[in-house]
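First, one chain by itself in structure tokens, the form predicted alone.
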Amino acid sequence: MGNMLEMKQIRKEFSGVPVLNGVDFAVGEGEIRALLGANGAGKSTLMKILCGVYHATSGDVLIDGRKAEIKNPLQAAENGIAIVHQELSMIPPLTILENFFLGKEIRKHGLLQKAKMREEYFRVCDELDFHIDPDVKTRDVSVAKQQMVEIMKCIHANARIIIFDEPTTSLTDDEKKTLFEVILKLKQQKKTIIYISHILEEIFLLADTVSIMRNGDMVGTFPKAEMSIPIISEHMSGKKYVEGQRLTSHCKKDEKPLLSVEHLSAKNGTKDVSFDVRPGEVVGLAGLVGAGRSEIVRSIFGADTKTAGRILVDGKEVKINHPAHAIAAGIGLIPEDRKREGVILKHEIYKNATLIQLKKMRSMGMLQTAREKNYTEQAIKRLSVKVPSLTAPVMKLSGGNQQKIVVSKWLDDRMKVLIFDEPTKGIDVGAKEDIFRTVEEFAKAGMAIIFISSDLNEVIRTSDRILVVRGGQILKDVDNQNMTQKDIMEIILQ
């Protein structure tokens, strides 16, 4: 099996700071290669160079043994390279069909051939066994469905080299199964697949070989048979692997609830939801994708309009019709979609870290930049955030470090309730541990925590109690004593 793709001595610097240190990377025709590394290891930068988003400082890209000129995404596409991005790239106001064909519209005599476009769209839907209304606005569908459309676009491009960058983070088990079947079909068609994921179980299911990066260097490429989770973790971090333990409970069971939700209903499908969270308690929300977990917490936070019910903080009812009301009441939210709702990507790191702290950052009515930067320096040290400088835009950070900047906004003693909605989505093992440690710190400080994750192991590991959700309702409120994934799934499917 010859190498379809070779990247030789790829170097990349940003503002003089090395990010890739002469990386060699080669993948064979018909091979599924897992590309792994901690957030900031350089794997996304390497792939963006391959896709023409970034230009390498030096080095060559060869396809079928011939040097390829890839200065922009169009040239990458012309060379048969396509990518399914970790961060969604569709335009929210456009319809699904418009996003699907964006820049590749079918025209005849200058006129859009909408019937032909719809025919092509439904053909790919049938191939994936996944169907979504092509006329619905993209902003009105879930992150999971948007991700599937990204995958459909990639498959429709009929590329020879396909990069999947965290494609399953928002997919249900059935959607994942469909995706894996498609990837294996592509392998049979001699497509070259580069698969990036922090879900290591997927690597063992799909990959033929595994390449691991660390700190801008290629550690090595290994047969999948030689890999295990401890070995991969040690190559990624350079440290001895230690399996994560259950978080220590800091729940103050004898104290009154810090957050009470009573008969909450909302336009987003939340139905008659009631529960309490005590000081230091972590309450997990478990359920399948689309179960309504995020909708419940968005209703609490005022991001979606509630139609009935009461919310009490520290025993006092609070009127929340807008996120600003929630923040004023001491409720914070780390949203599922950090790119669109958690940070302002083009703004500096220190400005993002202090977004809800602006009153504390003022003196005589003027923002004090030195005060903002001091707060940010303490926050990034506490959360182990890797940043080139405080003035760098957040978009320059890896996904895991972006997530930590989202968390940094809430390091404020005024906050009483903090909601984590899929906080580990698309981040590496080490960054996940930092997030778990932060959850425990907040709980230890006496905050009430709500924790949502599609990974049931994470919910089990972090939570004192688990609310099992389906159809916008709480099926069961269970004490997390020796709960297993099987126990939770049995409740979900009952």
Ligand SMILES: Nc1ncnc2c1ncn2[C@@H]1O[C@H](COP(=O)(O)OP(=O)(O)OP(=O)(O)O)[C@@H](O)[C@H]1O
Second form
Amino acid sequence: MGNMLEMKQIRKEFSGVPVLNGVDFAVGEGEIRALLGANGAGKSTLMKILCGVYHATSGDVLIDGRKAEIKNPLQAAENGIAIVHQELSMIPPLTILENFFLGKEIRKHGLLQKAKMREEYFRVCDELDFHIDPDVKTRDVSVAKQQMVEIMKCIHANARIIIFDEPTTSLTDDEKKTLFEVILKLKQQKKTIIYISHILEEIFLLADTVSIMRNGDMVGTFPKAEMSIPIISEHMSGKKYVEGQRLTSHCKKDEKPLLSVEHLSAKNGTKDVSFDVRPGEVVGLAGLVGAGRSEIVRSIFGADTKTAGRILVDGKEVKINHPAHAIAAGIGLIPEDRKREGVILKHEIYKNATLIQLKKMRSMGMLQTAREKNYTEQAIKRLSVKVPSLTAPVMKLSGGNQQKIVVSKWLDDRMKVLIFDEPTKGIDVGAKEDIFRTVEEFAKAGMAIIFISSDLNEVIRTSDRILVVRGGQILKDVDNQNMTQKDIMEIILQ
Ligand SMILES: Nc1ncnc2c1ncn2[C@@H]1O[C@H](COP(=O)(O)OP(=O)(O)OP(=O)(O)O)[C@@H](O)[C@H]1O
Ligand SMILES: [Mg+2]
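What about the form predicted together with the named molecule, after the form predicted alone?
Up next: the whole complex, starting with the chain shown before.
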């Protein structure tokens, strides 16, 4: 099979720093290719070059064996290349139809051809067997549906190569299934798919072949049948794979709880939730997407409005009506949606990392930049964050490294309780272990930890106790002695 797309010796530097060191990448028609690599390996950069978002420092792109000029997204589209961005690019107040035709409206003598546009829209809907009301406002539509409309746009633009960059991070299990069905359908239509994800299970489900990058180099391309999680991890990291172990428990069972939640209810659906977390204890929250796990911790943290109940830290009641009150009481939350709540993308790395520690960074009322940088440098070392410099804006970091900066904010000894809400989202296999090590370190230091993950295996590996959540309530509080995924799943589904 000839390669319909070839990228040859692609180099890319950002202000003199090499990010891609002569990458070769080729895909055949109708192939689903997974593109894997640790955070910061260069996956998104390589794809952005293909889409005309970035310009390669050198190297060629060939389509059907002919050299293609791709200087901007328009030229990429003309060459049949489209991308479904992780950060959706649609404009929320416009209708689905308006977004679908944004910049490509059909006009005759300057007049919008509404009927014709609807007709085309429905044709694409039929083609994918996906139906969504064209007249609803985009902001009223779930992320999954918006993503589907993005895919429809790719089809409408006659794309032959469709790139998915971590498409499943905000989807529920059902929505993921629909997405996978659509991708397989695209394959049948001979579309070429390039699929980036850190969730290796998805790769085994979807991909035909796997390309693995490491530190700006292409390690190689392999048939899926030859791959396993250990082999992939070793190619990604260049290090021997060690199976993830249970964290060592540091729970001080005989001590008084550091955090007590008593009969907490909130407007977000949290209902009469009570539990304790002891010093050094990791309490995991398990449940299906939509079970109300994030809602519970947001209510504790003061991000959502409580309607009843009390929070005690170290045996003393604390009034928390705002995240600032929670932080003052020693409770930190690493939120699920880092783009919205975790970091200020335009600000420097060291400013983000020290955001909640401003007091400590001051001396006689003056911010001490040296102190801030010193703190950040240490945090970056502890979490192995890959950064070009401490003063670069967070925006310039790869997705996973942004997440590590969010975590680094809380490496603060004044904190007593730390809540991790899906901290491993978008994080590569190796970096997940870094996050787990950090959780263990926090626990060892005697902090009380709450840990949420959609990956049950992660909850089992980290937690001393597991609270199973459904409908904003705690269904069961179990000691995690020898729990398996199956045990927990049975409780979730009972
Ligand atoms: N606009 C930019 N300016 C400077 N450096 C950048 C820019 N975009 C990316 N980089 C750097 O290029 C490297 C590769 O980043 P890229 O986003 O391609 O990684 P990735 O493989 O997609 O990682 P992730 O899995 O975390 O999304 C990183 O070290 C990143 O900091
Ligand atoms: Mg990326």
